[in-house]
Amino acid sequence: MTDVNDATPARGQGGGGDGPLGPVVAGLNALGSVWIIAIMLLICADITMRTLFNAPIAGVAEMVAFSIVGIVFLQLAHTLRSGALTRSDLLLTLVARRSERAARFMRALFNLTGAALLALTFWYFVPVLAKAWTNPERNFMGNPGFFVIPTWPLYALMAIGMAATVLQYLASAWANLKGRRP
């Protein structure tokens, strides 16, 4: 497995360089990273509320779990972006120490079919997001009566971080097809 630094891009060969998609991927980032601490804070009060006045709030498991999801899917585009994302790179190193153009190419196409199959997930998830959309009613989290979160948003977060994260992974496809190292 290659080190977490030896994948990390250099500033300007990043993959997609730059471009428009840069701050997106680093805006959807920032806002998983701040929700993660609006969670702790949440799960402190809710610790707190608990062993000093025996009064839970309602709603933070569902909350936590609605939560990671989002964050996940929101910070997948960085993770690609930032070389971090988790990849068996044997084959890829042989490759690299022959032909440095073989590995690039083997990069790009590593990245197409991860834009390929995030893509079709992308395409089946939509109508789920659809439904829950229009059906708010039919599509939650919680039990009814004592606490209930809608699933739409967080449908919305998905789709989100799934289409930043297909942009990501053509851009690193052809970064590589360029000669960058994404």
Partner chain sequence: QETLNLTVATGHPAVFLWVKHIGETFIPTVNAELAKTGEVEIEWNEAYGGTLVKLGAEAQSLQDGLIDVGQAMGVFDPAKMGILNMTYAMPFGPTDAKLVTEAAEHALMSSEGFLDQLADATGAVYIGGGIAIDGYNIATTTPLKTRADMAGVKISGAGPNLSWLDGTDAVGVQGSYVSFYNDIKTGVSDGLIGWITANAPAKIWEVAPYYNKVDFGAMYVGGLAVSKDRWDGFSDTTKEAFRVAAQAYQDAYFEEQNARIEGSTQAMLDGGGEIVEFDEAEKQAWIENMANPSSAWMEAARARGEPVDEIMAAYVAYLSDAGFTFTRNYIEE
Given for the second form:
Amino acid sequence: MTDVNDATPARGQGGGGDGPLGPVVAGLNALGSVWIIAIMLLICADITMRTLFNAPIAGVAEMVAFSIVGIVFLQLAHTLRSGALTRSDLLLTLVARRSERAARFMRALFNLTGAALLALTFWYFVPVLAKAWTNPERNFMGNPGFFVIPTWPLYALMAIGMAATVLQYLASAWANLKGRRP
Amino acid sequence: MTGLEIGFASIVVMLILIYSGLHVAITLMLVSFVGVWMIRDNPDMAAKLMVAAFKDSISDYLFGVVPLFVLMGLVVSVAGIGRDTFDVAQQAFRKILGGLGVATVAANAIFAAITGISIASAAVFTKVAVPEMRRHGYTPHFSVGVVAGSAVLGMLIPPSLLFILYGVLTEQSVGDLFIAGVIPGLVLAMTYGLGIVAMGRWAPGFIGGTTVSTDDMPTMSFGEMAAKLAPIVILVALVLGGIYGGIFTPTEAGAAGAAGALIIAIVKRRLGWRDFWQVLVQTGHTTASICFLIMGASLYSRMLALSGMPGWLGDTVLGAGFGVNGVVIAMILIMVLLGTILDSASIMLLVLPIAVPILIGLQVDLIWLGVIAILAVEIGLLTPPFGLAVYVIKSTLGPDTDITLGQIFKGAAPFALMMALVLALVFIFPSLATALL
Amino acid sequence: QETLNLTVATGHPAVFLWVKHIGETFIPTVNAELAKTGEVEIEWNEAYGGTLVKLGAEAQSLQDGLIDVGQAMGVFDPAKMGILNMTYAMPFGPTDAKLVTEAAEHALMSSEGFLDQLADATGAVYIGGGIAIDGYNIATTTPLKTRADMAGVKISGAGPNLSWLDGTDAVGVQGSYVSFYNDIKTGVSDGLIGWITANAPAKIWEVAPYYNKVDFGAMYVGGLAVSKDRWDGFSDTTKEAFRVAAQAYQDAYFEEQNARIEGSTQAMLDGGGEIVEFDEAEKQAWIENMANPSSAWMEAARARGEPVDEIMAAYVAYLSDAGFTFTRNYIEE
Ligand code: NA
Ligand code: NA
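Switch from the form predicted on its own to the form predicted together with the partner chain and print that structure.
The next block holds the full complex; its first chain is the one shown before.
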């Protein structure tokens, strides 16, 4: 059997020493993982019901469209934490050969940039969430009479995911500055 | 600065930031945010556009099945189904230098018949083929380069989401487009195969794969080979049969394939709980990483739309009064250039509405043009700085891999060149696309 | 002279008639109207086909000020613009797209102050230019004349259209024109709910040759809209120019649509397609047995505080004056 240890997470930039953030981020990630399996089962159930019983499940398209966004935001912070967000290591590696400190400083700066950008988005996103919560009549996916799902639970998950990612970026930057990551 | 200048300046800034090591998705978002702010002189609006991109860029059934295709690939890999398959391929191609590369291309051509998205092919074969090729002594850059290159087949051989999008944008029959993609897809697969064999002969250092001496390897019996191949054959039959037997759609095939792979792995007792959980975690990482990139790319292409750059390109280049061939070549060049910085769908959305009316006026065969356009935009999957197939491979390899982005781009480069060659062939011999119609 | 920079964007690409005539008719007419007084000139930035706003996000983008001009469409944005979906909630209506549009726009405007209320709630000002999709029917692999013919037949359609299949034993499969052809070809479904000018470019008859005239009716989808903040800043002459252009847009749309319906029908017949007339008595039985298609939609509109009863009464009355009566009284059940 091939080993999946290369997939083992949490050896990343913020790993350890950051209090409750680690478990929270891992918990959100686990929720997203279970959700992926749920989507698989939902689509398989739809195929089965349609083919064998002439009774497809209404709203699968909406539920899948809803879910993928939720899954991505639940898992974003953990993806960042484990170092799986795509970046080019070329210059960072070259700089690190000359000066460890300079490379760490660059990483910290990049992590702070990520934190700032997502914090800004979060700031502008909260009113959207508030509106979806107070006015669900105009904030849903689907069609009345066929299938309807309100958007506020999704927006709430997105906001949580964004907040967790901002904190993870900050924790990673802190770890860079403290020298825990080259 | 005019919108146009901001559009061009954004490319330079993006290049610098990406190569400096800022996360690619963050780079795209930051550059777009500042770009929109400058174009509209309104930071408020720039932030709202970013929120819109977060909310609706990936909110679609199509993206919803991305994790399921990734999951299928990881299960095939972790349950050793991929390894078994490649052991047999190694046996079959043992006389050829680069044989596993050829096997990967062939396997991708088959997988292309069950997936409509190249992301899926890239994720699946990164897990299935790359470890096996490296185990057999191939160089890291060649191992990933083959996977990146042959992932393109997923969009050329039907079903293909890009052909569907092209059909919608140009009012052409999707059925005709699918048929038109078959021969060019097979020609591309063969070109890759020949190219690999040629590299094996004239540039063996580039591909490696020579450390395993094949002569003294024990020969597998026919029964052994059949036993090793059975799981993958069952899985492919399940998915192909399901699609072409009308049980499920190519999109739903992600779910059916993932479930099928899980069942096979469990029946063969090759998937414990711990492995299963690790597979799920990594599925999530690849999905989140790719989808976050797509959000960034979507935002960036919206910024470009606001800057007026695509319209300017269309008016000045496509409308310069060239003949038919001149306009088609200009369209190809624009698509390949935009392919360095944008995702395939965005390029088609930006360029085709400008190019197609001009080309209809020149009485171009729009089915042939569709094949040309798909080939041109798919080259962008392999070219830096924004090459989605390369990014999928990088994130599927996981954070602890020793393979860098630069190595993947390097390994993919010969395949991008071979794509350009096939593109030229379809351009010169239109019957490659239209013969089956 | 004042110069305005306006961004017009849609989720659909310009192959859709309702987008094509924004660039071909609406914008030139606005420019021509404004040129008469010369007070205002507009620099247009056009971004169609989802390059700037995703399909269904147009109203939100107008509200956010990301775009200035766009489309207010009920069927693609049921949450924000659900009230524009009135004809989808009233199937088996008239097949004349222009009549349906007139009735719908009349109904929206007849309720005093309603369009202002909608603009306040959504940030999008409806300026007219309403359009409708040509009549919906069912294309299938086997001819459908009776409800018995429909039993067990899998029919693809967008979510809200599938509700219309209630009252028959047909099986609704959710999908869109992006997937219809392939789904029918492989056998995932046996047909689709659609309209002829969309079937034609996709050559749907290659896989589903029977075009069964069940006559769900033409469906009003919405009209043109301007961001409320922008609109409030327009002078009266500018507003008038936009309204005149919206009317010209509507006229051009219907003119080309009529030509396309004829051309598409001919293309289908030439391509081996066949028109099947659905039995009238069977259709009445179907309509009787269908779960009320209006009630959930009206409930949703009431929840949004919209005067839906008044609007629907005006819609039905307008059609009645024009000589069309629904065989079932959906709204008073
Ligand atoms: Na394919
Ligand atoms: Na590229």
